[in-house]
Partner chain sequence: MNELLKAALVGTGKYPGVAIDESAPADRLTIADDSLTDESQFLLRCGRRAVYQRAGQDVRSVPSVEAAPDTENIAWSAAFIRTMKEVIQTEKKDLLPEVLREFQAHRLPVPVILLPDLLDLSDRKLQSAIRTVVGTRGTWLSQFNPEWSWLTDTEPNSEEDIPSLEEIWNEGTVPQRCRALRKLREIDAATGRQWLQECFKKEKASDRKDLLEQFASGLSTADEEFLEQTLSDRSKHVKVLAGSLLSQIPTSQCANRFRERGQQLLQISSTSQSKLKLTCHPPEELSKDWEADGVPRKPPGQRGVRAYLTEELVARVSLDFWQEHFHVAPVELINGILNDDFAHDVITGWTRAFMKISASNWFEPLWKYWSAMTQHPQQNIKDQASNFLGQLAEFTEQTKLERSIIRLIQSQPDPANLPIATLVSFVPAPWSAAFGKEYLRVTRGLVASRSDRAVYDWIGSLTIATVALPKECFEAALSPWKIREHGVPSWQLANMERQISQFTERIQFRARFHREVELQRNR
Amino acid sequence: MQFSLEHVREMAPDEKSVVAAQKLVSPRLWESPGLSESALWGTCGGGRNYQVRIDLANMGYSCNCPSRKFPCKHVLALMMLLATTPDAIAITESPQWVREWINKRRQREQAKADKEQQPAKPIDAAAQAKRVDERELKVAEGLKQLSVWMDDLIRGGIACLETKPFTFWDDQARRLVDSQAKGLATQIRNLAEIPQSSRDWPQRMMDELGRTRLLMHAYERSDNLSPDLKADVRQLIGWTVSQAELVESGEVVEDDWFIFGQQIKEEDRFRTQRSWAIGRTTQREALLLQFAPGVQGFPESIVPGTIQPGKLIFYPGTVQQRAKFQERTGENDSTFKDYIGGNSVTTFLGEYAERLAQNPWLPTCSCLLSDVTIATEHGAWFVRDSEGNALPLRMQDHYRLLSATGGHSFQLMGEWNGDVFAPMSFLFEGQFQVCS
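In the form predicted together with the partner chain, the chain whose sequence appeared above, alone:
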């Protein structure tokens, strides 16, 4: 496992942790740091002697300091030390305190894997069915209430929504959470952001309300849908896919995965990390979702701009996007250029339409465009391909992209939500850069 300062920085919970860690990147502050095939460890001196252990198999870490940040500055500093001064770290056998920790981790992982693959306890089918039935009833009740609320809303007209407070939407969303339809609740909360957000907000509101109603209609008649579309609809409503279901029905794809973009969104009590990846051989897109409560780190280290060989298991659905690493394997010998196809705007929109035909509620998809430039017309900004066709660009990164590329062509990677292209990274003159 090779570390670079970039990777370590990407793992840090915030910039302050990086700065704090940098102060500890000195061999004299570490007592007997060591490296073995499975672990990296060291004791950070300065009187406290915090014991730091890093599991190289999956980048798990442990430190006995009282910090509430994960990873803490000691873990980051040890990784930085390896990246900057590898000679300061002895390659040796793991000491007992590291071996014990690694063994415990392996045992836990094994136990988890066993649990996932073969149910430890015999499932009480009747009880499970009862629970599912009860939830179905709750969701159905929630959808019924939502349907009445939406009927009232459209009967009164959406013009009055400009004056509605957030609670108008939030109250309804909370009812849906109570009905265990969390996916729909999020969609209703998102509607609150539409009024007055742009000149064409009534059209957007009408479209979103229509799409939501269409989703509810599909759920009510989900028995008539194909299994994949049914899975899509149920996930959008709020049903989750259990690990057992994922292992049973998820498709496993092995490839070298290039992480070309990442977004971290702060929610009420947790953070969501969305990372987009593309496979070198399969050219398949993958959306890797991770969640972390508070300021804790995400379970897995996924660093934008890196290439990770391994197996991804895809969640069931018509347009298989969401995935998670089932296994990470060794090194790779590919470059960024191996991953980015030559999509033009027309080709991309054609593919997007095909995906919508499979899943009409597809929220976003990855979009990799080659040979594009940044263009402007009437104050709006676009990403323009060599044929002159363009997609509207999110008004955030356009100046930075324009400045970096100087109006010359480059390869751009990002996310398309049907209306706006959100850039995530770009490749210009052989240099890969993540959009901030």
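Cool, the form predicted together with the partner chain is there; where's the form predicted on its own?
Chain alone follows, minus partners and molecules.
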């Protein structure tokens, strides 16, 4: 297993943790750091000896320090030490305290797998049906209130929305959360970002309001929809897919999955991690979602620029892109290989149109472009292909991407939301780099 500083930074919970870890990247601060086929370990001195263990099979980690950040600075520092000074780490057999930890992890993983294979406990169908009916009534009431709110908004005109505070949107979103329609609540909060965001914001606002109204109508008539479209609509409203439903109806795809992009967003004291992957053989693209409260670590370690062999199970829907690891069949590998294909802008937009025809509420999708360059015009930035077609860009540092590629063509990977392209990573001269 190989580490790079870029990979370690992507794993860090925040930039402060990276800065703190960099102060510990010195061989003299570590006692007996070691590396084996299955683990990386070491004891960080400096007054208190903190034992750090990293499972190379799935990038799990452990440290006995009192930090509430995951991974802590000691875990990050040990990986940085391996990335910058590999000669300082001895290649040897794992000591007992590391072997015991690894064995416990393997036992827990096996117990979890065995539990999933056991027959499910009998379900109280009557009680379950009652809970579903009660929630359906709450959601219906929430949709009714939202409909009245939207009618009042349209009658009053959208020009006044420029002066509305965030509470105008948040109050309505909270009512939807109380009605157990959290998905709709998120959409309403997203509307708050549209006023004054661009010259054409009134048109964008009307488009989003129209899509929201269409979603409400579709939910009210969900019995007439196809199973896949019904699944899309219910998930957008806020219904979740249970593990049992996922196992029963999800498609399983086995491949070597290259993680080409990742974004972490904080909202309502929770963090959401969005990771995009592509299969080497199938060229199937997948969105891996993880959630964590506060500063806690995410359940699984998913690092951009790494390759994870395994089986993904895809959630039901018309455009199946969300997935989760059902099984990891090999060790995570950070040695980049040319897994990524790419499209021209025209080809991508054609594929995107087909996806929208199936699911008109598709919020984002992955976008992999090849043979593109960065261009600017009238202060706006674009990614342009060899045919001269372009997509508007949204990123923090356009000049960094421009300077890294020197104006030459490269491959660019990221997300498209229908309006702008948000780069996540790029491939230039055989080197994979994460966008800032």
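Positions refer to the first chain, counted from 1. Everything numeric here is computed off the predicted structure, so don't read it as measured data. Between two forms, the rigid core is the largest collection of C-alphas that superpose within 1.5 Å.
Worksheet item: Relative to the superposed rigid core, does the CA atom of residue 420 travel 2 Å or more between these two forms?
Response: The answer is no, as the C-alpha of residue 420 shifts between these two forms by less than 2 Å after core alignment.
Item to complete: State yes or no: after fitting on the rigid core, is the Cα displacement of residue 35 between these two forms at least 2 Å?
Response: Shift at residue 35: 2 Å or more after core fit.
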